[in-house]
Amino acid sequence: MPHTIIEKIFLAHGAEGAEPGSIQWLGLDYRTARDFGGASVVQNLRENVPDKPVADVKRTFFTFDCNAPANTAGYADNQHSCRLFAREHGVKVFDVDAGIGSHVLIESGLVKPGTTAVGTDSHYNILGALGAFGQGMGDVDIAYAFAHGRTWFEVPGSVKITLKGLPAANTDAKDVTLYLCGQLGAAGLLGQVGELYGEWVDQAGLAERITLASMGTEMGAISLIIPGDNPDFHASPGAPYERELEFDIDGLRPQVALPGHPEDVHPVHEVIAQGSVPIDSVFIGSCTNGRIEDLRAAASHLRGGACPPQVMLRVVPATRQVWQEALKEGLMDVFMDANGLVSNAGCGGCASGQIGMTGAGEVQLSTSNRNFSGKQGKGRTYLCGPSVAAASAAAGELVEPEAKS
């Protein structure tokens, strides 16, 4: 019987059937709590399974990446209870220097095509970008997956989505990534898996299959999964798939999402045809775009030197290990050089205060997968992706970035 990728993973993992909207046991390969959410799943499992809370230990970490290092009593003291069962328990920290958790398990080779992974970060899902199955979860169910190593699950239904065409050659990850967003809406894959394909899919590096698979909780998704390297895992010929979806990326031109609404997205030249769009604070980083080939981008529009004073420039890389390469490759005299703060890696502008917030009246463009009114501050944040934010940091407004080589 032929089967989508969601369905091959489920059936690999121990569930009875794949039918979609069956309820089914599935066995977890990964189980995480991050420093937001993690002190409540230790409580938990301290009051409901004291004897064995831990299923397996080579299975389950703490991730530290919301408040990195803790910059509250509160976020320090759920750091710290973390830390103290980690250590009774075996369980392994990739603690404050870390990184982007999800981004750590990625690097650290353990997420592969075919693996199911659960943990409190409700962009979980980023581990379609492998052809895995992720998924973010509240407290008592990460603390259930930590004591059985299991959990249960409706199968969804997939949508097979083809990109036709190849966009142009100042567009990034992100600005696909907006514009099927935008062509979607909020809701367009609600309770469903997206599979992805393409030229441009297939051409598509880690780090852009990452930016795409990142904003997949944006469009209602439960996961946007890229076909990996292991052909067990990929759809059979005939799959069942309930919507069979084409867009037009050809020539497509930089995205920009209007702030408040991640899907409302428009091109870059549409919005600045109607006015300019003066800015005052950029961020650069996040799950979606804090990769190595995020800051090769945006430093690439930011080599004339600084941006204007009134511009507060922010980045932060995903990982440590993102941190180091961009410091090999003169990155960080790029973005110091142009007035730049750089952070140590963690969530960064993504997580309230972290690296700081937004003012009433500011506004700011963030390569984050949100801009819900209030998340970021009282400012409003208009989403983009690393090359309009750099550009429009050097110019002092909003602009379509030139292709750079």
Contents of the next structure:
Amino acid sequence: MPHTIIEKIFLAHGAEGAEPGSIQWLGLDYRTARDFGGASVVQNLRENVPDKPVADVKRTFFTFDCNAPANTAGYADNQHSCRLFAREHGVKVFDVDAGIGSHVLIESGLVKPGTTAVGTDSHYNILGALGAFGQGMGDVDIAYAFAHGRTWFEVPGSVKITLKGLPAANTDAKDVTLYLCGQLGAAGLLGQVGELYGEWVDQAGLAERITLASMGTEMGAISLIIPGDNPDFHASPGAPYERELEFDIDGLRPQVALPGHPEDVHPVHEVIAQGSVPIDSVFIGSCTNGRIEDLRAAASHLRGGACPPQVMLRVVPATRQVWQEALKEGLMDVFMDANGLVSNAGCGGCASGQIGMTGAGEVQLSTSNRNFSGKQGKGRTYLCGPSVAAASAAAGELVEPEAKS
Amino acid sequence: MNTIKGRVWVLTDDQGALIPNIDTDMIFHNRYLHITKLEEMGPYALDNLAGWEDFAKKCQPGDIVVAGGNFGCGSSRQQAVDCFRALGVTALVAESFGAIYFRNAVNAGWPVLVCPALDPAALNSGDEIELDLAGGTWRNLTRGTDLPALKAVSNVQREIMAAGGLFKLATG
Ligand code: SF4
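Now that the form predicted alone has been shown, please provide the structure of the form predicted in complex with the partner chain.
Now the full complex is given, and it begins with the chain already shown.
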């Protein structure tokens, strides 16, 4: 019987059937909790299953990335309650120095096509970048997953999405991602899995795939999945899709999401044709754009030296490994010469304003995935890719970047 | 466990239409998020839903709640489920649920049922109803009429309800 990718993943992890809409028990290869929600997971485990709270310590991790290092007493308490539990039971902690949990899992080589993982992170579906199934869940769910290594899940229906053509040379993967988000809308894939195909997808590297998969949440998707290199987890010919969609990205120019709505996406050149957009601050990082490739793209637009004095540039590598690579490649010098602030690895500006919030009237460009009003302070946040962010930081206003050299 | 009988509250507006998209801030407002003990959550149930602010005072243990589409959309807070359990509400029927709300309710072993073709004219607040979970049917006992079919309860949901919650489930 022909199956979509998600159906094959379910069937390979103990599901009795893969009919969309049916609820199945799904075996989990990995289960993790981050500092957000982690303390409640621990509390649930201590109350409900004190004798055997962790089914398999080798498949269970804590990852502290939201508030790293803890800058409130509450977060510090929460993190430490996880550490104490982890020591008691031999669970590995990727502590506040490690970086974004989902990225750490990918870098560790644990995530392969078809892998299943859950965590207390609403962007865990980012694992779709490798053809894997990740899902964010609440604390009771994750506690149960720690204790039993499985979860129940309704098999989602699948949508086949084909991107036609190649975008312009001055774009990043984020421009394609934002464009797709704008086309599909905030609920465009509600409760569904999008499988991505097309010439651009085929040649996209891992970092680009991560960017693309990371914004499935903003499109309402359970997950965006890009077929990985294991044919066992490719869709079969004639797989039962609920919809098949095509989008033309040929010659696509750099995009930006206007403040308040990740799906309110427009080409940069159209936005600035309405009038210039002077900017006060720029954030480069997050699970969407915190890879070394993103930092390289940003740096390539900052080589002219200092940004205008009114621009506050902040750079947050996704993980410790990315940080070290950037250091070795000399990118840190570029950011410092541009008058940038580089923080330790993690979610940085995204989760709880770890490297600063925006003030009333402040205009920020962010490479993150959400710009809901109030999320990062009272300022107005535009979403864009690292090239737009960096070129605009250098110019002091929103600009369309030059093609990468 | 297979049948549940009780007095019903139908979450309608002043025109008698089911209120759609009742979100978790209307059910259990974020100003009460610090409350972690289930027993203390009851008084705040629906106190931010226009027209239903006094629900907690009127509701009796054994009552059943009926709601419109996308019930419980919004945040993942478990309190939005637990506040009803604290009041002794025995089941909730809605046209559809927010996905995380549904998960949280199922994980608590609390019967949540979907009735896609719900007709608010077929039952009034105060009517006595009977739900047959296994058969996927329900009746308005006060009027002696059958109500439109319920979506079948999945095996997993049934197992979790029978166990009384996800954590009570035997290790599989
Ligand atoms: S960077 Fe932001 S969206 Fe991504 S995992 Fe961290 S908090 Fe979530």
